[in-house]
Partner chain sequence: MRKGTLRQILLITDGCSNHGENPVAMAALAKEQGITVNVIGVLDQDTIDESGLREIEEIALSGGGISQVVYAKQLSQTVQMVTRKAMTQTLQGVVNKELKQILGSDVSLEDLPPEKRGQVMEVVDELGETVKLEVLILIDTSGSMKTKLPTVKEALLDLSLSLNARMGDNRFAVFVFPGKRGDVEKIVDWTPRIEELSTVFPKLTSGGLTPTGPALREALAYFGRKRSLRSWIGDDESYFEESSM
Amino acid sequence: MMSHTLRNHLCNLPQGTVITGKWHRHSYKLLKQLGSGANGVVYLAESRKGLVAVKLSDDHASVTSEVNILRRFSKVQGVALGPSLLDVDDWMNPFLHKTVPFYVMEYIKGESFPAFIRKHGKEWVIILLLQLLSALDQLHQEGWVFGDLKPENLLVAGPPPTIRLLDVGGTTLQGRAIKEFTELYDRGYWGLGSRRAEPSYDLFAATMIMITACCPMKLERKGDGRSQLLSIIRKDTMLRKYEGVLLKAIDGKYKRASEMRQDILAAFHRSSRSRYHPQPARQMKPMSRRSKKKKHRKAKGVVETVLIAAVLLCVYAIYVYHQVLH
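Hey, can I get that sequence as one chain, in the form predicted alone?
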């Protein structure tokens, strides 16, 4: 972890600071800070080849680990597990006269997951979650667990809207202890499992991402974690449709992300069929004007919902088509 003095310094580098690598001699002009964490700070920077993201840290071991993970990710074809690695070098900091290791990544332009959901509606949560589970399944097959999975580490790029995983600092080899976590998305915090790096750890976090996207209130554990989460799921119309899937993930019953993904798709199709299939005819009664207005509003709502579902299915079809092409 960075020392307090160096953390403050690296987090407050002035706009326009030029980082020049000691070995490769590539230069990067810092434009603005994108984020910071326990192991470093990330800046948007200008390079000869366009915009990039530069991560600086004083923790050589952490930088080496993250670079190795990004290199590993680059070998996994067909899914965007993380940004592409572009450069690795050291910077002689002229202010503190210290060598600061850094690496340069692809800058992914897009919206944060929470911002995208606020703008486009929580109907998108399922589409993006399906994409996330595909990416996690690939990652788990490579022997890794993402670890610090949370909305802030997800970006929606596109078009078509495509989820991307950011900040690989918490990625951990399966079987080891999770390196980094955020309490709200950590099953240990909720008393629902260990912090051992295994696929079910990430799937619990994915479930919490879905819950917080649908219920953006401030959450903290109060008493029995499972009962509290179950109560939240049952109170929300959308979450209630996926109650069985979410509970299996909360209880750590999924061994693979692909299993959870299949169950979400099945629940989605069941929900669609039950909503739009006509009910058996009942004995007709004369309708009052109020009843007619109520029926008209209900019919209008069903049509709007059908259209939303159709649009989401089209978008998902486009996403699958692009995945097959690439």
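Form predicted alone done; form predicted together with the partner chain now:
Lone chain follows.
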């Protein structure tokens, strides 16, 4: 928790403020605020190496913890785990006569997840969710759990649209207690499990992200969490198609993100198939496919005949032309 005055001060640093590190002497010129949370403020800044994101906080402990996590990630990077870490330092704040810890990350340009969905439509929810599950699977295999997974912490970079995880403040070693969470995406809040860091914790949050993306409304737990979520899923046409997968994730039955990913893919194919071939047609399918093939073959024959006739006609025309000239 930041004290109020300091927090206000850090949140309202004027554009153009130059921050110079006490240890490494790198300078960053603040351009605009990108966001703020419980533990600090992130600014877009200009450095000698180009645009970067700078996170300032007054909480040494949480900054150091986050840096530790980002460091580990930089060792296992490759996919979209988190932004890469560029610098860590202290800023001697001239206004407060106090050192303010900060770290510098790569600036990922993109749209927030909710904004992207609003602009490009709900069909992207599934695609981004699949990407998210791949990233989570990798994270889990490294022994971590993301923890504070919510739409605000997802960024869609691109093109091509690629999901990236931001804000590693909640990232926790598996088996420990989740460091930071947001009620709505926390299974503990919904009375549907513990706050121990395990892959199923993140998968619950991923499910909530999908639910809130499809039904953007003010959500609050009332009574039995499970039946409340279930009724929301059943009411929405898109969510309904994935009911089985979502319920399994809500109940914490997936041990791995990749299992949930496969089930979502399967549900997607099932729903798209049934959309184009209504239920009764499915039994007829083998036949209809064969008859289609036959039709196809017939059409091919006609084309061939016409082609041959055309070629012959051409040859004959050339022959006649030559005869006439000579």
